[in-house]
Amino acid sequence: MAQTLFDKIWDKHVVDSIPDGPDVLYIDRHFIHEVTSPQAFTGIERRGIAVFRPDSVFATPDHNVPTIDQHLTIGDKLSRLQVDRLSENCKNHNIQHFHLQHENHGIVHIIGPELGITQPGQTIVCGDSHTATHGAFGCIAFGIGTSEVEMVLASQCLMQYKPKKMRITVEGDLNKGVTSKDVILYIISKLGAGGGTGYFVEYAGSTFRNMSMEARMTVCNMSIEMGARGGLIAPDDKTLEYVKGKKYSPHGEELDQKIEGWKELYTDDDAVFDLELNYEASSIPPMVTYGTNPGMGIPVDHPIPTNAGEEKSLEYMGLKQGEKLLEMPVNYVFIGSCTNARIEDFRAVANLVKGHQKASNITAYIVPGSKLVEKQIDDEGLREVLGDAGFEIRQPGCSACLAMNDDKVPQGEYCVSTSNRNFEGRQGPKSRTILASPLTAAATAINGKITDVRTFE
């Protein structure tokens, strides 16, 4: 019987099935961070249960950590407590911990791929919704709650109902100035913030095949923003080349055997999806959001639509139906997060801003997703280019993606952000977030107002 890529991976990992209930799914990789894991460790310790597979669990602090002076004691008491507790739990349970001073420290969804921990065909979970990022490697990856984190720590398994399957196909070449971030914002604007609810999405077509692995990660990262359980892309030669040679990747004969299995990870020609959607790459422009969920997106040069039911959101954003965001002044730009804090993002930004200077009204943060990315920024001379343009380069962490650390956007201010969510107060109390690609964010920083990168000289 013909199977989808999702079916092949899911079925291979089913340990047991409960009649008229969920499947018991084996989990290959479990990532944890400082926010959603403390209660889970407390739960298993109270029950006298050890971590079942500590070698399959990887930890890093990212949400609460400061992005300056990381060698100093964390000032915020709660943040320090959570980071310290993660360290204690990892030590007590023999779990690999990429702490703040570790050479491999970084955002949880960035370090997995760059270290080779993430590999095709795996099931991957983390107490964070953007675990969907790892789907770029042909994985079933999704976020889980704290009680589920406890379940996986105790058993390396998870009870899950099998979601429905959706395939989104995009064909053709992207236009000038259009990136993978614009592609996923465009798709979400068509489906809405709940259009993918109940589905796991496979992205297919030449547009995704032509993307780099880092670009694919951006797409899969934001699958959750349309309500989907996750998203994945079939592995190909680009995937295999990316995985090779990483710290935790298989080597030699083991790698050869793995590759033979990875080559079988594709959707059969006759496989059936519950929903099929098709788009043309040529119709996708640079995108921005105007509201308080990622589904409220428009082409950067279009007016805000007159949709019923969006009045409250627009009131929060200080915007009106019919007006344009293009050339609207803003004061903050954030380029980072698990969506867009990889080296390719910063190469593109540096290439665009080289020889320019940011506008005087702009505070612009560049926050690498990991220490390895930070090192690449230095090794490739990007720090000098970005610094000369007036951008502030910080240390790795989730930073201004969410208001759980010191990098907050002030009340009432607009921030053009490369992160994944524009909820009310996401970047700070009463802050206003406009999601965009790194190119749009960088051009905006230079001009001091929202800019169509296609016209940027």
Given for the second form:
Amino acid sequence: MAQTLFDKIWDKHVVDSIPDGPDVLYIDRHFIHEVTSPQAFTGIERRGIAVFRPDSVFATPDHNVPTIDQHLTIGDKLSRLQVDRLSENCKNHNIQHFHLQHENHGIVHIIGPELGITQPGQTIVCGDSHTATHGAFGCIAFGIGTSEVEMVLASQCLMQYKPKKMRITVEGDLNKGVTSKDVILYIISKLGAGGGTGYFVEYAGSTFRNMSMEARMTVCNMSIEMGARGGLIAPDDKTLEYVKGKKYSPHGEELDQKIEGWKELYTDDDAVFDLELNYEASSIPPMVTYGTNPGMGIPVDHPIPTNAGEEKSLEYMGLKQGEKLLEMPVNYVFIGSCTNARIEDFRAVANLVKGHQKASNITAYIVPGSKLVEKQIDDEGLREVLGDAGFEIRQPGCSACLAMNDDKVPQGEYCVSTSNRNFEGRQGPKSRTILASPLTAAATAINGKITDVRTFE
Amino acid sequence: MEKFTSIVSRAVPLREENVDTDQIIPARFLKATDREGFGDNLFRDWRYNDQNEPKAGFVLNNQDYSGTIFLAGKNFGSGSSREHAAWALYDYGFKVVVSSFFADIFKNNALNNGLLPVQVSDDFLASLQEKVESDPSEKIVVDLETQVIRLESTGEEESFEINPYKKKCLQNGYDDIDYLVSILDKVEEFEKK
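Taking the form predicted alone as the starting point, write out the structure of the form predicted together with its partner chain.
And the full complex, kicking off with our chain again.
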């Protein structure tokens, strides 16, 4: 029978099926970070059980960590406690831990792929909703809660119901100034913040095929923002090229064998989805959000729509229906997060800002997703370009995406942010987030006001 | 996990759609390493002002409302996977959350903590909200065995879905880990394939 890519991967991982109940799904890779894992370790310890497959678990602290002076002890006592607890838990249970000083440290969803831990056809979980990122490699990757982290530590399995399947097909070439971030913001604006709930998405079509692996990760990363459990893209030659030669990737004969298996990872022609959506790349412009969920997105040059029920959200944002965001002054720009902190993002930003200076009202943070990305920034001479333009380059971490560390947007201030969520208070109490692509963010930093990158000179 | 059978209680209504888990429990309160105490910061930024004084307009600060049933708006619990959101609601004292639509991860997290997510139609949710808002002493009955939610005064009711496996877990206070650990030999066999 014709199968979707999702079904092929799922079916290969079913250990057991409960009659009238869930499947027991085997998990290949389990990423953990400091915020959603401590209670899970306490849980298994209370039950007196060991971590079942410590070699399949990889840990890194990212949410709480400062992005300056990482060689020093973490100042915030509670943050330090969580980071230290992760360290102790990994030591006690023999788990590979990319600690703050480790050369492989970074945001969990950045380091998995760049180290080759993430490979096509895998099932991947993490106590973090942006685990969907890894779907870019043709994986079933999704976020879980802490009780589920405990389950995976205890058994390397989860009890799961198969979600419904949706295919989103986008065809054609992207317009100038339009990035993968705009594509996913556009899709989410069409579906709304809950439009994908209950579904797992496959992204298909030439637009995604033409994207780099980094760009595909940005798309899959935000699948959760329309409520979908995850999103995946069938692996192709680009995927194999990316995976090859990475630190944890298979090598030699093992790699050849794996590649044979990976060639089966595609949706059969006659496979049926519960929902199919189709878009044209040519109709996608640079996007920005104006409200307090990621579904509230518009083309950068459009006025804020007059939708019912958005009043409270607009009041929070200090915006009015019919107003334009274009040309609106902002004081903060954040380029980072698991959505847009890969080397390709910083290359694009450096290319755009080269020879320019940020506006005097702007505080602009550049936060690399990992130590490896930071090293690439240095090796490629981007630090100088970005620094000359007045951008502050910090050390890897989740930073101002979620205000769990010192990097926060002050009360009432607008921030054009390449992160994934514009929820109330997400970047700091009463902060106002406008989600956008790295290009839009960079151009905004130069002009000191929200800018249409298509007309940036 | 505590067993769940049925509940008769007053309810606390919050007519807000798309309530994300960042609102239920803001990230800066996720720094604890145990599961207790999150109820104090449930809806922190909606509940307290900058001086940490309760905001009069917010429903948790309204003395008229009480009970162990939380009446939420549509698409409740979206965004971050933080189980702390379910812990905060439970720790505050809620045993049931009613909505016409739940985000996936939140729903799983709630079920894994003995907090019953009850999904009803938009119309029935609106009706529950109206009744409770006009008379906060109105009681709601939630019965897991028959999968029915009912307004005690009028008898108006609707049935709700829950999968048989999760229902059994809640009724008996079992969790998935007990089961998973019991089949580790099967997992080992699977790994050899």
